[in-house]
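Shown next as structure tokens: one chain only, the form predicted alone.
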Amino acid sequence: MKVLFLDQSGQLGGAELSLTDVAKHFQDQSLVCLFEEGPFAEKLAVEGISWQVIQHKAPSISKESGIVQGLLSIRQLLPLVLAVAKTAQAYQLIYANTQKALVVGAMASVLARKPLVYHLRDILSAEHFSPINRKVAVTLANTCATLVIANSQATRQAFIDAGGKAETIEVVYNGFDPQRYQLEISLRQKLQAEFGIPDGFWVGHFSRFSPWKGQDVLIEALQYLDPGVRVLLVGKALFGEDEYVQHLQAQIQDYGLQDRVHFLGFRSDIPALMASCDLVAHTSTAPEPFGRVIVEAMLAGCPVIAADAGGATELVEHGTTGWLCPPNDPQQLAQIIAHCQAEGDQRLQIAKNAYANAVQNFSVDQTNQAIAMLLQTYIA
């Protein structure tokens, strides 16, 4: 099947990593169109996936945009829509991977008379999107999309609660290649030398820096824990959220945790880093659509504490494949971390359970087969 994939970002976020796996399955006859250049294009090239940038500057619409800003952006959108519609003539369908891609793809699908698939990777709620953006996404999906694919039951339900059609949305969990995470390499000595991290109980946090990702919750929890507990923050601010990084640094100073919190920046060796940690903390303060880092940690053999909301609750069985913690509750988070530190045997057993669960339920082959079957059912 010839698929034209659309993605708004040149950055490498979870949505883009997941799209890479899907596009690779269809790569012989498909094309990924981006609205801006960046590391994502480089990733696609390395994977042998055809790509092109249609516009070097993405439309200036944010999740918090109101109707006035949305209307002002139409002048930016029209050339992009026309270019996508022209490109789409050579393909069987348009596959929008993000919300901005949905806006462009919906209009282009009408002009090109091609079916539209929307891969919904966001929870359409007030915590994540403005009212007008939620309304636009649901309206375009209901009127233009032949199929909506949700990355979790939580994402599906939020779409329906926002007014989306239940009969057009199907759930397919993100997929992963277990082999990519089976590394016998420990980076502890290398990290100790490079960043001056003393030995101890290492808690890793893997995410872009954003207030709703909750790095500040983990830092606050750290003050209640044994001095041997150290936090490794992996990621960077991607979307103009540098002030949040400054807030984190000030928070660390206020709590006197300068020697216990280590910023590792953006890294490409995530599996090896996870395998070097004693625990991975997922601390999102708003419901997570899926929680890619949770499954990645499971496959890397590292136990996980996840925020008890959204798609994360579908990935973790508390006390069996990980631990769930109420969002934005640093004291409870500290108690669970302390328990994990003290109960080494249980921690190792849960890591084994989680790995087996991840391999069985979140393989990339299963995901791609499910998507291919849906496309054949809804589009062919």
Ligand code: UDP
Contents of the next structure:
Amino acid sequence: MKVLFLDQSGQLGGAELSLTDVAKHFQDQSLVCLFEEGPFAEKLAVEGISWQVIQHKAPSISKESGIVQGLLSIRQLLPLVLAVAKTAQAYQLIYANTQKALVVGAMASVLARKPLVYHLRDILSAEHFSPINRKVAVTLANTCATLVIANSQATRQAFIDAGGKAETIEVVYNGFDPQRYQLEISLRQKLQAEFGIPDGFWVGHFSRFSPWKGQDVLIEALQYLDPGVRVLLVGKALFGEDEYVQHLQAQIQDYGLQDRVHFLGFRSDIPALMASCDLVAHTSTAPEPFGRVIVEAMLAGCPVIAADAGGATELVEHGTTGWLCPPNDPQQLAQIIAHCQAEGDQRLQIAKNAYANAVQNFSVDQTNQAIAMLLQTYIA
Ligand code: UDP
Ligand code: GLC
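What's the form predicted together with the named molecule like, now that we've got the form predicted alone?
Zooming out: every chain and molecule, the one shown earlier first.
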């Protein structure tokens, strides 16, 4: 199938990493169009996936934008829409992977008379989006998209609750290649030397820095834990949330935790890093649409605690394949971490169960087959 994928970002967020796996499956005849240059384009090139940047400056709408900003940005979007519509002539369908890509893709699909597929990777709730943004997304999806693919049941339900049509939305979980995560290497010694991280009980947090990803909740929890517990923060502010990083640094100073929190920056060796941790913590304070890091930890053999909301609840069975903790509850989080630290055997058993669960339910082959089948059913 000849697919024109659209993604607004040049950064390597979870939506872009997931799209890479989908685009790879269709790579022979497809193209990924981005609205800005950046590491995502570099990754596509390395993977041998055709890509093109249509506009260098991303349209200035944010998740919290109001109606005036939205209307002003339409003028800015027009050249992009026209360029996408022209490119789309050579493809069977337009596949929008992000919200701004939906706005552009919807208009382009009308002009080019091509079907539109929207891969919805966001929870369209008040915690994540302004009312106007939700309205625009739902209206465009309802009127222009032949098929909406949701990355979890939670994402699907929020779409329907926001007024989205239930008939055209299907759930496909993200998929992963288990082999990428089966590493026997531990980076502990290397990390000890490079970042001066003393040995102890290492809790890894793998995420872009953004207030709703809740790195601050983990730092807050750390003050209740014994001094052997250390936090490794892996990631960076991908979408301009530098103020939040400053907030975290101030918080660490205030609590005197400088020696126990380690910033590793954005990394591309996630499987080896996860395999080097004793525990992975996912601490989103708003419902997580899916949460790639949770399944990745399972595949890397590292036990995981996830925030008990959104798609994360579909990935983890509390006490069997991981632990669920109420979002934004540092004391409870500290209690679960302390429990994991004390119960080594249970940790191992849970990691084993989680690995089997992830291999069985979240393989990249299953995901790509499911998407290919949906495209056949709805488009062909
Ligand atoms: N990630 C990465 N390098 C980092 C931090 C995170 O490659 O330094 C990856 C992580 O392994 C995961 C993705 O970024 O695959 C984040 O996806 P997730 O679904 O967890 O959250 P999102 O950022 O998409 O909301
Ligand atoms: C989005 C969501 C994340 C999800 C990813 C891939 O970035 O925030 O939860 O895992 O898309 O679908």
